[in-house]
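There is one chain below, alone, in structure tokens, taken in the form predicted alone.
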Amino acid sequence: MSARRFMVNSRTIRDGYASFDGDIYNHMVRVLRLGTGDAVQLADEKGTVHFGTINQVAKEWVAVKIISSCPVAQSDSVAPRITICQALPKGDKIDLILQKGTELGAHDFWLFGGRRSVAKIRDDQQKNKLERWNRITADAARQCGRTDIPEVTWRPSAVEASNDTGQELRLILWEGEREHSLKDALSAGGKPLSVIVAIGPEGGFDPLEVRHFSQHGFQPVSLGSRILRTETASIAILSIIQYIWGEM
């Protein structure tokens, strides 16, 4: 039976050693029941898988000495870098659309505060809130078999999030745009190599946000006579776009 592979981040890894505790622990140990001598593969954010064997099973930690380690080879078909910039829903939606957003190849999340949004987030509430939502990408990047944990980030509002994207290619999903269509930007030119889509939350983005956004270079388009639920946009469009640019 070929190593496990476990989603570390690559600062939990230092002078040929690795120690964990917590979920990663838990699975390791409780779950697999795995035990000293056994190999192991721990894939980090960067791309680099690590390959070594249990060295101690503590009561609540485990330590790993690393072996060997090596970038994961990159294919030249994979879809570009998208990144999901998705105002806050309400409920548990967000859980789906970092579950399902991780599975389909997500690059990074940023959520942010929407005018219309009906969950808000206090300051005191953030590092929290970040913490969990960094551990179900992690999580479901684990039981999908990425060699990489997407990134979850907060800002407040769109003004925030609309600012400092790099993205080659910068969309917003409006439903008021009656001019260019989804299919219309995606097919204008060839490949891009990032993307960022952003995404409103159940009522919409309000008019003054998608002039932020206009104004820092993100289209806005249609998704035609379609109108998705917040968290069926984001599945929708990594979809699509796997579809077009990646190997799906």
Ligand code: SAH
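Every value quoted in this text rests on a predicted model; they were computed, and no experiment measured them. Positions refer to the first chain, counted from 1. Take the two forms, superpose them, and find the largest set of C-alpha atoms that agree within 1.5 Å; that set is the rigid core. What changes on going to the form predicted together with the ligand:
After superposing the rigid core, the C-alpha of residue 238 moves by less than 2 Å between the two forms.
With the core held fixed, the Cα of residue 221 is displaced between the two forms by less than 2 Å. Relative to the superposed core, residue 202 shifts its CA atom by less than 2 Å between the two forms.
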Second form
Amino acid sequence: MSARRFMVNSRTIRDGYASFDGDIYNHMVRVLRLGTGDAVQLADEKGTVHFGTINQVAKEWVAVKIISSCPVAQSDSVAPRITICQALPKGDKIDLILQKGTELGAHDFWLFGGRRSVAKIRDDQQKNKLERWNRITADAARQCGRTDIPEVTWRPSAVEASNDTGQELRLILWEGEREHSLKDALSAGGKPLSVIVAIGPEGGFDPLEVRHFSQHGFQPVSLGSRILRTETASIAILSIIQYIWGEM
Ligand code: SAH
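Got the form predicted alone; any chance of the form predicted together with the ligand too?
Below, the chain from earlier opens the complete complex, with every other chain and molecule after it.
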């Protein structure tokens, strides 16, 4: 069940905390019997929803620690959470993928070193790269009016990228797939809560990688007979999923 939502005045929220007495205190603590650690949503008059947890309950007041805030429209978004699992492309193409993907509503990005990725990330470069990539999604989010910022994380290879995936629908866009189309995969079930899509680098996927992903429940799908550039593939898949299951 999602956290209860309370209508509050934005002035009650300061420095990442909100505290309430009177009616809201009564409602939260006395009526709903919420206590320390319970999740709540605070919707303010400016159209922002603040997600937080109760961190202190006193005799006449209750304090909430805010964890994140975003516009109501987005927190109510109907689209599935889409993770783009992208093999590192050449040069600054990744900037485009992160920027356009953020505009198109990607929930987060998992970048990984593909066997055929020409670009390599050394361990000592990782921190700087991640900072830069996360700045790109933060800037793009601001530009397009998103206040939730897609997180960019790094995985060394397809092995790590295919592991620990809890997403309900898992797809690998594979240029070698002949039979199973994206349309088949998307029309097979109802709207999932979360989707992860693996996309190869310029050189495509190595069959070993396709096997790794398949073993972890990723369905190989084709986008048709034309070969798209890796950045086009990610923009296309996000647009298609948003159109079918989102609010485009
Ligand atoms: N060099 C490869 C193509 C790689 S395209 C070749 O010539 O076969 C880069 C990535 O985009 C692919 O790994 C895949 O994830 C995605 N992609 C591009 N076109 C595709 C298509 N028609 N079907 C499925 N995936 C595609």
